[in-house]
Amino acid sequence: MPTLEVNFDGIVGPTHNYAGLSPGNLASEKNAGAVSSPKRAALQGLAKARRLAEMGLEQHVLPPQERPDIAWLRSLGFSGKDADVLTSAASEAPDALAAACSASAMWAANAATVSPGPDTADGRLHLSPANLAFNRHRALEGAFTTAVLRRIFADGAHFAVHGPLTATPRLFDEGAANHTRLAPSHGVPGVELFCFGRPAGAGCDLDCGVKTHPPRQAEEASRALARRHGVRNAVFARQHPRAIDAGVFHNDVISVGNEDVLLVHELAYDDTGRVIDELRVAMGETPLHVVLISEDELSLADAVGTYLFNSQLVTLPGAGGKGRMVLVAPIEVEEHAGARACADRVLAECDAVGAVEYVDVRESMRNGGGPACLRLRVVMTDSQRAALSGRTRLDDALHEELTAWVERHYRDELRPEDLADPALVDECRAALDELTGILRLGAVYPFQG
């Protein structure tokens, strides 16, 4: 039975705005402030997408969370009309309302921990989100993100998707920026590599070894998903507190892998050269191509900042032997003399990897995330895609559907002070409605009744 990696991408939603609201993620640290255009971000990002399809990949698209959050203000103490909500927040608490607006979800890559059926007990897909406790506003995601998964990934026969890990700080869980799968193929069975940054039992921070950035990933949490989802070929193994103190808030901001090729820097684990030969055991007969790279060829600093790790490593369907994959990267890595020496490195020391593709995906890159971000891996046979509901695949018909509704319900610019303005909630409800019209998922948001 056919199988093959699909991607699902986050729409980039019309409240994408720059307020730095994530402590150790340096881009959205240094860009908080600045005036966003989420028409741009969401061009960006569906173009990206169009990209991956056009190369044969099968692409699929996720919604948008509902923001401004009025809800969750009003759990706040909030009061009044949508307009009052609004208006009294931004007085009162703005670093609430920043969090009621944010669009982050658009980085599917956090949406859930996946599964596919080859890795698991019961042979069914897994999907569990994330809680993403760590931080106050993607905490708000868990919720819709379920509910939607669920009406996607509806057939109990094929698909288990799962609630949130418990919210607390022992479980913090990231999701599939902090996973990884190899395998000789997306067919057969795999290991899958979690990684996380607190050590189970971690009593603080400083128990993390970190000295600046708080880790994100809970081992806890990494260790509750591999057994929920029945995952019989597992890696653990921890972040290293210097590339978290770099900025490495993710794993895949510093490590990208698929089926037998992991490009990976020497800071990426706090044992990178045993946490290899783990993976190496783990996938027996079949070789490991590792392309290494230094803190000489390319520094945690320079990593963070054009985002190499976070490319999309991907392979063509059909293609099969030398080069089969296409490393997607952004664009930074093309100007950055450092990181496009390493991305060229890749091509010469891995015959598996043919290409490299770079995307122009800035609106998300300023906010702290790249094209790898942006994505949700889920590894699915012929009959597995067949039983997904809704429209959400990415065709050339959906691609101009989604490009127009862009255009019609987008702001081409946002400043923080226009959080507060009572016509975006009318304006983000009105897009997300004829939204779920195009993609056939029916009333998944609470204003739709």
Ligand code: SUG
Second form
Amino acid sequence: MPTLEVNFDGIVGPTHNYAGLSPGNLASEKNAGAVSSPKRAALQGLAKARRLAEMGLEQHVLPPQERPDIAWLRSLGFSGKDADVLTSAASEAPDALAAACSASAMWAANAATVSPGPDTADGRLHLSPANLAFNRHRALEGAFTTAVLRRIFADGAHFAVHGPLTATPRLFDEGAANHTRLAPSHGVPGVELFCFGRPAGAGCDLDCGVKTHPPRQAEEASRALARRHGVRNAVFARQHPRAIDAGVFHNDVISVGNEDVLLVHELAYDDTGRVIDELRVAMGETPLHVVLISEDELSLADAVGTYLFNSQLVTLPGAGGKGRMVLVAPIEVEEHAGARACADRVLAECDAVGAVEYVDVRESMRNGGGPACLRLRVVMTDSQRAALSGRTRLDDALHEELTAWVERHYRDELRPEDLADPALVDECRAALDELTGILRLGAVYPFQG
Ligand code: SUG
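The form predicted together with ligand SUG is what I need now, so please give it after the form predicted alone.
Complete assembly follows, chain above in first position.
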């Protein structure tokens, strides 16, 4: 019974824009106010997902959320017709309007934490949607993410979709971006590594050792997730505060693991040597191949600038042993001599990795989201894959339909002032209404009644 890692990529929504909403995310801060291209962003994301499907990986998609989030703006006291809500929010609280328009759900690595059956006490696949409560614009995602995951992973015999943890600082949860699974192979019990930036009991950012940027993931959230999923073999690691201050707001910006391979920067964790030792012990008889990148080889600044560690490290189905993995890296790595040398080192030193592929997801990168941010990894048996609901698997036909759908509905450009355009609300609803038909998800958006 083959067990595969399936990637669910978030389809970039029609309001993708640069509003500079994420403190500590240097790309988001730097590109605030720039003109975005929702169409290009969505096509880049679909092309990346398709490339993985072409490699033989099972690739799925998740729908965008409804934005602008008019219901949320109403909850803040803006009233009248939808157009009035937008106009008054634009003049009284433009930052709230920007939050209501973010297409941030594209970064599906933050959608949920996922523990596959071989790791859990009851043998089911457990998913916990993230509360994303650190950022206002991202905190809006949890409710819809929960609804969509419950629709796709509806079969309770195979799947358990929990609710998000309570949205409070000591339980800040950013999903799989701070979670890595290592295992001899996907289908057997593995080790789940949970990373956090806010140690248990930390009352404020200053308790977390950072100087410049606030940490996100809370240790108490990580421990609660491991507990509720029934994870039998878990390791917990604190992010290095220096990394967070250098712009590593999520651990997947500084490490990536797959099966028995871990690519990691020496400043990823507060004591990286100890964490690697713990992982080796937890892996038991299976040797863990670690490619450790030093600060001299690639500084934290260049790791954040190129997103080397936000590559996807994937196993080609059916391939065994040598060369069975591919590192899918952002094109920015290819353009940077130091980062490229690190990718080449992975190829040279790691027998399991047979190729590096470069992909262009620049629109997403400008908001701090690389190839690995755009996807949620879900390890599933073939009977679990057969139990999925909807038509989310990206084959050639779905890729073609989704590309045509983007071409029809998405704007070529979006400026910050366009977010107040009432036409955007109707455009987005028309697009999403059609999308639920294409993906056979039924009426999942509140506007669909
Ligand atoms: O949460 N950017 C996202 C990027 C998330 C990347 N995800 C992973 N590393 N897994 C964030 O900071 C920027 C939105 C804006 O600035 O408009 C934003 O939300």
